[in-house]
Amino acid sequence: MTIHAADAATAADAPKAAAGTIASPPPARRRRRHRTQGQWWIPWAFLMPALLLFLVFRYIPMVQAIQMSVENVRPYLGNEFVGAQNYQVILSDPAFRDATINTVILAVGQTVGCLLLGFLLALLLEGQTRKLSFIRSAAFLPVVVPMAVVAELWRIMYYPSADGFLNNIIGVVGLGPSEYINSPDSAMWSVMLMGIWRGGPYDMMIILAGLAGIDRGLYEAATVDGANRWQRIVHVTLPGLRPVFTILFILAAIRGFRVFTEVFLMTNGGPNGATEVVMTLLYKLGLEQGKLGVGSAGAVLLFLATLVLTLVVQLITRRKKDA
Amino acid sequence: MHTKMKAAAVLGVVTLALAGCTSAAPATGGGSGVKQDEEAVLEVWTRTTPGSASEAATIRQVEAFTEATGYKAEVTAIFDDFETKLAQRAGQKDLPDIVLNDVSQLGTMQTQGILREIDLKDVENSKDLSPQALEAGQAVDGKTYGIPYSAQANALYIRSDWLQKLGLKAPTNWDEMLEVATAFTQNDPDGNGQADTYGLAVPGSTKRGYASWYFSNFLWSAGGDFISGSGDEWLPSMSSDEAVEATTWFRDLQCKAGVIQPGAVSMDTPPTNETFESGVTGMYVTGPYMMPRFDKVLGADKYEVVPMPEGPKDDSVLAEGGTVYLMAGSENEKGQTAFADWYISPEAQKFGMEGTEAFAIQLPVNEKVDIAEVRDDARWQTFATAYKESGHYAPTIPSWTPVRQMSADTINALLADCSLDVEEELTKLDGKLTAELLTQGILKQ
């Protein structure tokens, strides 16, 4: 509203000014335009603090990691160049292979689970009423609780004897008691379940935003054409949410690849390596066993994998858009 | 307006650039060619939680050092990622002067070249050091790189009220231990009518190699070992008969008798301590540092401390402790040496054992110090005897952590999955240990 008023005012003033100085535009204005256009470095100067921080805390360490990945790292004696040896070590390590498989399983499971849960929650909680916004906030709570707290809570809930919290619940319907994170058979899905519980509401929020952007008229038209609720979801809602799903998929995949905190806190990769993911393995190699070179090589591989995945998703979605 | 903004932007750039420069400025020196200054304040790093009682104990101890010798020193307590932070300082070639850390870190630190070799002639009190402690300060090359200042050994904590209720006695060998553990699990020792108690508390997580650390008590007393050898010639020995026997017995506690607390395989020490404190478990093998806490939470009248039950071979227990490390590149080497010398002197050892909350010194390493003189608590005598007669340090090799980590992975796997074959897993472990010893250049050819 105010913007329109301002525009109108300048528009009203403009003819007067123009009438007075047709031959030469006001010198002040020309100088200003010249300055903002000409001094190319001003935007860079404003960006510089952030860029410097990125440089010091992100890019330099990244380059160092790449450098360390081809070295035998000995902090005080000086590093030795060893070529591709670190890559050889980590790629031939069966533990790295197992960790990669586990990471992919966990990433896929959590991504799909979070999307499904998020979509379901979003459909249930879409709307304008005040009560819904309260429920939405309540559903969003797991996302804002720190991971360390979540992991500790779930560890208590997963207590593996019959009087454990979750075992009590599944005991009502005659199941269990399950060992959850304490058995190699169930540890992976237990960690996954916690991840979905925590990540689902985050996806819900973004899907809700996407839902708000879908034209209501499409639903009405579909209803008039005789589509039932399920058909409306499949043919109107899902296509309308495609860009949202793309973003969520990329975010979730990256998050899935570098999963660390929950695994580290709940199982530390155990039992029997059942939940060992790439990041916990790298932590053990690099920081606990002091093999920083080998750890860096693994980190570089992880980075490349994430990069490739992101590019592939981008390519696929771009092709779809073009088609 | 514009000039102002531009100025602000430029100022921002310059400030950050300067900040970047200062932090990136190379520190001087490294090696022994550093200019010496006896007035320089000694920077002392200790691996303990900042703000904890044990930090206070260390500060008290270091203040006493300053008072006694005149050298100034300042304590920094770091717990999380201690080794990583030390490596960062090493990268900057600006190490603290003194590091107080676990005995088992000696190999790692020595191979990184961040330790200064110690001439025992300069450390007068070292002649009174116990032979075990003296040996624990030596690296594979036989030279001394650390002065152990405090020792500890494990013993068995056991609920005396539970024993009394069930009419049992504290176990003295493995068979009795299994009996007591089974009774604690099945006979409702706390009398609440529910089957919610267990025999033995075990931190079986792989974190920091806890599973292996705990199991070493059983392995050594069965006559087994992780690796065997000496100097720079070692062979893996986890598939030896003794090791297989010990491992089978230990994992049967979980898989056959079911006397270990639920969830043990994902527990490190804090939740395991809680199971003992809260009456879920009735026995726990650990060091003397847990006594102040258990006295406070559980009550000193509820439990007793007895020597570790004897295994098939002997009653070896895990011995550990703190070591004074003199770091390379210090500008006050005289102060460093004085610090190490004072820390193991009889006065300092006695002073460090006083108090009730936490102690700078757990058990003395100086043979002239009699623990009974300082502490009238008989339980300390149990630990002192265990250390003296049965204490077993982890071997000093260039890097002990990978060995501990790998064996912890295997022990954890065996506890978690009862379908695994013990011998097969231990043979696999030996394969991994062989590769590790080869990497460290100490595999016996």
The other form holds:
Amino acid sequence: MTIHAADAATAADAPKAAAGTIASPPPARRRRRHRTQGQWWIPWAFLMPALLLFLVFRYIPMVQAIQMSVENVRPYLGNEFVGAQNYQVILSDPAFRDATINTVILAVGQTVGCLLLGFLLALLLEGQTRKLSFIRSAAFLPVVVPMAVVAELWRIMYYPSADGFLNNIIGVVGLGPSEYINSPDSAMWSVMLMGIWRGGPYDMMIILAGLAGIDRGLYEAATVDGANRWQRIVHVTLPGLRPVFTILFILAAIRGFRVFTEVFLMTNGGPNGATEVVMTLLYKLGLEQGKLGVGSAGAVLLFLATLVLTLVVQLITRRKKDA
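Okay, that one was the form predicted together with the partner chain. Can I see the form predicted alone too?
This part shows the chain on its own.
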């Protein structure tokens, strides 16, 4: 009886011992977990160089620009607080109003042009064959080429004489030579065309990724219902790409409002201010004329306009999703 009672007690304690064994990990695993939790700083150590660069070259200058926008900046003499005077000066300047109009025209034209070109290229180059991969890579080259190289290339193509590159091409169809960036009437459209040529392939790659996420069953169902290719694009492709278009619109609009390099390298705001945009005007006010306070006020206004545009697009998109 004593032996059976001892066996019963051992059998009753066995599940508890097993449960205790499962609940408490072995010492080696505990030490390994402790070491992992104690090394939480390793990801931050890898991120630290990028965070420092962002802090030094982006966030600190932004704070300083906001501070200088309410001051009369006097190097080596000390700044004077002037309140909203710099904002009044920049808003009452006719050159700033003209530059704002040019910026909006250029931003709208490049945004619409890049979206259309990117969408057409994505439809033409959608697929998985090697030939299409090579063509997509070739089409994407303008995006990775430095803007200085692109601007100089287009300056050569825009050579205004009759034997210029583009003038030779349009001369084949009987059109006369154009002055392109040397004429106030065509300079803005010439800069816009170059921006569309460079930005369209970027939109193409994002749209291609969006096309890959559309359910192929929807195309098959539309085909069974008798829809042609155009109807499939309108009723299947475009609704499926609505989130992609929203992201691309925001990115293109921000890129259009902050356009500087191509205008500065190709025309520097000329001729006669025909291509003067906000960024080139602020550059001239701040670094060429020494009006750092006024230029900072214009930069803050440009930042607020970009922020408002982004928030408006986000609100409109969210309301459409909720509806």
